[in-house]
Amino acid sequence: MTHLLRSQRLKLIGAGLIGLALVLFLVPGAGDISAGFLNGAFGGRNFFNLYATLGRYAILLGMALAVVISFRAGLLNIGGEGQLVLGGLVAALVGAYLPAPPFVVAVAALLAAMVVGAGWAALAGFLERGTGVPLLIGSLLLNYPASFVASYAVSHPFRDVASGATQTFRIMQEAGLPRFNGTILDYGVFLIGAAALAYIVLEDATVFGYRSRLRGYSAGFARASGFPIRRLYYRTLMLSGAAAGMTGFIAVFGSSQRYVDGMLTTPLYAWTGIAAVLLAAVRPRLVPVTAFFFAVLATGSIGMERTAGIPREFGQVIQALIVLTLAGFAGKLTAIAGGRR
């Protein structure tokens, strides 16, 4: 495993050099581009863009957390998008229809989102354990029915027709996550940050974390050691799905205040979370850093387009280069996880 991580770091250096070459040699006016990028990520009036970056960071960190939980145990759960979408949808419905005090509504929506996300991840595990569908394939394919169900729900039975958009009704206003004074940034960044810190402690200092980590390194050795492999399998998947569901809650109860069709799929939060975890070499302590990098890349690209006329898709090209250089490492991860049954 160690030599794989070293090889990955060399690949990442190569990806960074390629991206730097594109900026410095293939595009004129590199100085203006850099200034636009930095302003788009950190500047703006009253640091508006910085708050936008941090808001995006909260979602990306949540999805990266969901990925690293499963990957550390050798479980290639890439169904985070479906778990995120269903978590966000259920949170929006609870927030809009539950007749209860605001605090109760918020807690109920959070718990419901986490339960739905955990259940959807467990379904992918059941498909592997019960029917032989590989987790990689089953979790991926479950993204599609989740997105279709959510689209149908906000297009027909739960649509706010008067708004003219494909979206649910607004959640109870008092139940939404509070915002920092005078900003668009809500306290969801604290919630997801606390969750990430809790997982780092869980992974480093508990029996569950040790067993999960050891299973990722060698499923055969973990089985021979008498670990409850089946229970560990489902617990890890459900914890991963719960993190994705919680992220859906944060997206809905934060800036959006409702579920809008496509709001969690179009920005590719789940797939960027996977890239952030691979960039961190599947190390939980580095995931917050790499997730922030991708958040900066996304918002900085918007400022680059506005200032220097470089399409924001250029940032996606840089991200794609990173993902492509990591593709070989992901394949090796698949091989490592292949003997987990």
Contents of the next structure:
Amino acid sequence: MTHLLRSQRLKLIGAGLIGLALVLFLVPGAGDISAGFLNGAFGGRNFFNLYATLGRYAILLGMALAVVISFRAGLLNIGGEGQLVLGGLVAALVGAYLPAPPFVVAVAALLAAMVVGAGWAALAGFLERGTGVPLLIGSLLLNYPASFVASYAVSHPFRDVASGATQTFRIMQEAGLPRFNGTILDYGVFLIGAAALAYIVLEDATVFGYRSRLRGYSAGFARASGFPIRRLYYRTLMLSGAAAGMTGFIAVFGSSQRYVDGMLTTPLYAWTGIAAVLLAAVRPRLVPVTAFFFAVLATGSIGMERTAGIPREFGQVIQALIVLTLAGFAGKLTAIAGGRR
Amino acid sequence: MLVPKTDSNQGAVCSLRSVSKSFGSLKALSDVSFDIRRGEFLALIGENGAGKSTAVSVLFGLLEPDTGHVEVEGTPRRFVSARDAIDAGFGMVHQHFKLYPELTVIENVLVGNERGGPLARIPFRAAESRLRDIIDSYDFRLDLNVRVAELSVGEKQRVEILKLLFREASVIFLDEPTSVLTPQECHSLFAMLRRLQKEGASVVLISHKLDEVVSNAERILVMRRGEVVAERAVAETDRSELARLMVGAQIDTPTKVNVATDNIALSVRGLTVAGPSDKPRVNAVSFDVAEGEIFGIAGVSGNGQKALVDALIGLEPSSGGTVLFYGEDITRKRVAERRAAGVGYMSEDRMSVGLAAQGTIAENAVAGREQTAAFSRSGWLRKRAMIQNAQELVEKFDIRTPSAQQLVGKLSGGNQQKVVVAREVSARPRLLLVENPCWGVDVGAMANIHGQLIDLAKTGCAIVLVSSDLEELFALSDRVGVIYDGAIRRIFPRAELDTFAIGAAMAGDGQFSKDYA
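Could the form predicted together with the partner chain be given as well, to go with the form predicted alone?
All chains and molecules follow, beginning with the one already shown.
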């Protein structure tokens, strides 16, 4: 099955690339489109767009990391969005209100964001183990209260009224993530990259990674082998939630410097993260590559819109098609869900 | 309702002609040709991975051959799907039944027979009278309106056969049909198959069990490594020749000698496991197993043996009673604690409990011991040690694999089970719980696995062996307990083992007499 999946995946990607190449070279005016796409993803004055792509990549990779941590263990945590939003909100509040030296503020905000993300994920886990709500449903539904709580927080109690927008106050400026000289890109991409690398090593080389991976292959096997099922379940889920929370911190302490209502939900980061993990067939090593692909697709289609007048939603349509095709080919989700308990 | 008996009884109803089929580098079938003749009882035997299922899948249109073709009544046909095969009169009783437990018998029979649009009425009334005729005529004793979930395994199998009769199948394939039946049920199954055959149907039995093959089939095809290596009329062969042909070598069947001591290893007292309703799944079971003893548990599957083993290994909480392991109360201990104390477990569900199919041999071979000093150091895996361990086991347990890093899911059934055996035996257990260790395993691997269990008992390990194969229980057990309806009804010492007495106990005491069978 995996074998089939892989060959189908290769065919799919191959067919997509060939199709894309045909469109770009044969259709009149396609030169503009491809130039627009490439420029949108990698070019711009002083490579502005490349930095934008990398900035988006940091967030997407973070969310894909959160997804792969849980999916790899057979836990269908699709509540990354709620964990991301709450992490971002809490990071912004710590950043704006904690009276402490800048470094302490940054570290405290990071930790707070991770704890909140982990807690929100653990809540979905408790719903499954304690009350029997499947994790898939529980984690999905917990996205909504998270978004609404965040919207309320930035509309009322913590709103920067003078700014006119529904957003928090700016975080302490010196506590924000440093940027690469003369660019809009912050060091967040390093932080996420390091986290992804750490997970890849962890998953491959530790007892925890071994158990979580084999649990993902078969939950029944994990139980019968005497793995510490409960601890493994919560630990994996909380690690996943912490990765989402950390991503929220990076989005807030990086480019935006505050939490703006909808900033983490409108771009569909969490969902794109799931798509990246599915495209990587839930293999940790491939996730950084597929996440980059989706980052390029998003910024490239913005460039395409500017130069060729093709709506940027086109990029999202392509992304949706990829996900649908993958889901159709492999029933990957059911395969994962099959190993749930 | 069946195809009438014709003069050309020797004519082929369907044939494979020079069929080859590869999966990647694996050659599953190479240049296979054979006929299935009208009205014959054919047996297709061979080790796991010999190509039996591939051959049948090609006949059924589930797989497309790389070269060669299928002929029906002498004309080349190209089946695109199983629907074509069904329309051509082929029917299959799968080893794992394809029934909807929530639907009634009649609904299950009619699934796939709906004609007309989504709003068309399903002709239940008409079907019902026809089905009643079939049921009466074959003495199936089935209630059409009962939910399939409530049927016994034997009854479910009869529903599968009823489906085929309703569709007027003229070629009936049965894949390992007796693995879940009592001896009495097997007996009536074969009586019924012979009757179908007499009425003109062709019966194709795919089986590992040489006994039933020799006593029922007329013609036997032996497959090995994707080829048909022999064809025998049943009169001109015997079990040992067939076994030799299947594995391509003489097999020495290991024999069990009594090595049990007086030292009690496992003592189960009044063990009870609650069920979904008021009725417990395991009901006050008590027995002892001595050091070095193999204690067999016979029973029709679904009578509580699964829950009993689950409770012994700690996967299922018990609601009453105690389990003593060398005097230590382990009733409430977790799986990991029991394993650490020296309890091993080989699940009958090899693909999802016994093994993680997507993991490598090296990964699977250390499960349960991943945190011991041999395989990890302060949380970090000792990967080299894991691989070396797997290489040693591959060597010692004769696991046929290109490497220790091979994914377990890519091994054949027998070799997968050898990985499980290797893991459990190499952990040096003092008590091993074993469920149906030879399900879907070929004769060669079976001898290997039985030999390992016997050797393990010699080292003083106590073994609880649950099996639906009486031959296996008789070959290995020092004593056999019969479980029925959650309770152990009788315990037979080795000297008193008798197929029909055990069969009667399996069916709930005296419900079947020897005369019936």
